[in-house]
Amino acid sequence: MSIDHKHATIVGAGVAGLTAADLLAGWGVNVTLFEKTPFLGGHAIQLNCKAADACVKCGACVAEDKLLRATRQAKVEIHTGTQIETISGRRPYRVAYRTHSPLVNADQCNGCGICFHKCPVPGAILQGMAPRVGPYVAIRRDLCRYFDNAACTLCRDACPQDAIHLSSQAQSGGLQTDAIVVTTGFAPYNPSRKPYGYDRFPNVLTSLDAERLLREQPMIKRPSDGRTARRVAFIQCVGSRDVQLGHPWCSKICCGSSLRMARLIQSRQKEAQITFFYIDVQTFGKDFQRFFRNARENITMIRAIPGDILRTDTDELEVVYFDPDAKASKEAWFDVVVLSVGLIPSAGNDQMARILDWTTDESGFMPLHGSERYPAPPGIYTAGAATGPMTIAESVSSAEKTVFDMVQYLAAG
């Protein structure tokens, strides 16, 4: 089976895209991998390892491994900060793309962090989460004061590597490709619409916010005052299993991720009191029963979804919920509340569907290739959470199956 002269395009550099790139390159296929953000790894690379005294199969290390393997493949060409503009023709497809101006040169930047301290605008400089793989930082053009009449160059002037190039311009390019796989991933639900005070109360976090905090520091600390949180609540199914939002699906990852995070917090903060609000618990892993039994012995489990969160005069978070056993409304008070936000379709799904003259399914996710209801153009494939909520392990498995199908297609000529 000779396919070493073939070319494949991958749209999206999350776990599924990175897995597909590595495997296709291993088959000898030349691969171009596009990612619209400045960083590789998608949401999974932001996850914190949740092992306390033993591995709990959270998948965080899998994301890093897939990233390193793909970036070390000589046959994989990577374009970050790049949007697909058009796809035309049929086998080969013609792909036109536009790469946003790379304000920070990944080859020069060593991640020293000096630019963070010099920048006067909070959030204007973003930090990548991928260890040992650049780019380490990126600059938000919409917040950077340089683009207001070149009013600020503090980061560029302070960079010891001369890695910041504020005047660089966007570039357009094109290529021909034999097959395309869409791995645009998912978007986390924005809980600002819920009555939980997110974006108003600093101590109300999303699960991804909490993941990033635990990467940076061993303890969960209150953003409002920096104090270590002793009472932490996790609220499940925020933005999923919600018919009113049009999100009836289970997001699959929330229960496992939250319970593992809760146990990690308790292993680091012996005095931490964790409360877990839930509808029911999605099973995960072959050791689920043992893990869940241990969790229930150490975590207060309340089978109810809170209706409201209020901030008290003493800067506590008052959680109001209906207790089905007591058949009465109750209140509980916490230092930090973590909202386990659901997985919803990425905006990239609609964009790719329009470009490919295809469609998304009724939920807004990309159809699985081979779907009889939503037949794909020849040579077009999908993988990972672009097709629906998946764990990291499921995303990897999805990419592996897709690559197998792509290899058969490419070999058939």
Ligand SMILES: Cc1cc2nc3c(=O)[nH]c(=O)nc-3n(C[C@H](O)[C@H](O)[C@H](O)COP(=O)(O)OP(=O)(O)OC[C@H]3O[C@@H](n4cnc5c(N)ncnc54)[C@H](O)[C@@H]3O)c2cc1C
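Residue numbers count along the first chain shown, from 1. Each form is matched to the other, and the largest set of C-alpha atoms that superpose within 1.5 Å is called the rigid core. Everything numeric here is computed off the predicted structure, so don't read it as measured data. Compared with the form predicted together with the named molecule:
- Once both forms are overlaid on the rigid core, the distance between the two CA positions of residue 204 between these two forms is under 2 angstroms.
- If you fit the rigid core between these two forms, you'll see the Cα of residue 292 move by less than 2 angstroms.
- Treated as two rigid bodies, the chain between these two forms differs by a rotation of the smaller body against the larger of 26 degrees.
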Given for the second form:
Amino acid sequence: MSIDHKHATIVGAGVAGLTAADLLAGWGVNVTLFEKTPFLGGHAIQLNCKAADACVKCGACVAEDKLLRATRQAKVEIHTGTQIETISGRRPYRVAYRTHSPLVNADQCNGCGICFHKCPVPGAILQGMAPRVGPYVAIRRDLCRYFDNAACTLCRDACPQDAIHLSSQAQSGGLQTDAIVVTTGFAPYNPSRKPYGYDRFPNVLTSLDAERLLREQPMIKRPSDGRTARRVAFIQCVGSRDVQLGHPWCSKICCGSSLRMARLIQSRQKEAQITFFYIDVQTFGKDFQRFFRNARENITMIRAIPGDILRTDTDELEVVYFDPDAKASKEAWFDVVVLSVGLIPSAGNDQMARILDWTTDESGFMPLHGSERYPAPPGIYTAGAATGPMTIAESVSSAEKTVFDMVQYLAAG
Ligand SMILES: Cc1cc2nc3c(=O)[nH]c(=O)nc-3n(C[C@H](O)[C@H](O)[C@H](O)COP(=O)(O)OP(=O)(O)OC[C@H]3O[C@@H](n4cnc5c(N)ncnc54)[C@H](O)[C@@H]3O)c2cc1C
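Condition change, the form predicted on its own to the form predicted together with the named molecule:
Whole complex next, starting from this chain.
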């Protein structure tokens, strides 16, 4: 049976959502892709290629490829800045959504970056990760002071292109759809609650902050004074494998990702000394053991999770940890500390479970597509890291599997 008159809705334009959109359109299905932020590509598009002298299979380049493929499909309609408000009926489902018009006019913005420097709130202005298909910058309403009654207009006043329109409006829309895929992804754990000084000490970064920094500049520099960091520490499992937080799972990607980043830093900054604090290293994949053996030759590996980070009067970071061999508390000093934050359920999961009158699993992730324990309503599917921590390659293959099942469902009428 032909399915080229069928319609599918995808919620979340990370690598899983983009893969699903591209494949469904390839089968002739009309696709609407909703993304709540102004940018496509989710977390994967924010990552840095980790190749030093050869490809290390980090998967970062996959995201851009998926993004370009999905955006070139005539049958894929994309709504950024958009969230679903309600879903009613049963096949076809009726979807009501709300779109916030972008605060930065992509045609007028030339990406000069003046707004970044003027903005007093870190992270409130984001740089476009894929400028070929999206705006150069976007303003986050949830962080921008203009929307917090403080009426800050520094970015708008400074913009030489008059591209920033802080008072833009929201519009409602609706559509009918035969099937829905939830690809709302994960959230990186916010380590502010940990005793590591994140949010207080500028040289304590999350792994995602470090990825963004390395996209902007080749060296890891200390945000406090712009000096190139010589001593860099990675602390693993921040917010994962933590029963007290209710996150007992291993986030799977962090060991590989941090070790690749450590190698990249060493290849660019020959004098850099890297220390790796860990519980145990998860070496997934058949090539990883070899990579790990090579990597650890030049990295100081310390099997301990530090209890505290303090800032010294010379603006160094003092890391306090318990050395299990010496059975004593020790200190070490660093220019920059990178916290390898865990992957936790995104707020989009709860939101979609509520809208769909369904459920998340006990950890807060969406039930895996096809789960017997949490059977999905008819025509509702999940894919990618919305269902649990996954690598980019796994997110892609989970979207492929989901699309395969959806196509059969749509064809069955
Ligand atoms: C620091 C760090 C380093 C990593 N390094 C690697 C690596 O080296 N190799 C690797 O393979 N993987 C790595 N990963 C993991 C990789 O980022 C994920 O595998 C990938 O991003 C999962 O893609 P996804 O599409 O499932 O989810 P996401 O990337 O989280 O995308 C989900 C999208 O859905 C959107 N969304 C959420 N809720 C809604 C809603 N209600 N409505 C509309 N849109 C919504 C989000 O804005 C987002 O764009 C890393 C992750 C982190 C944090």
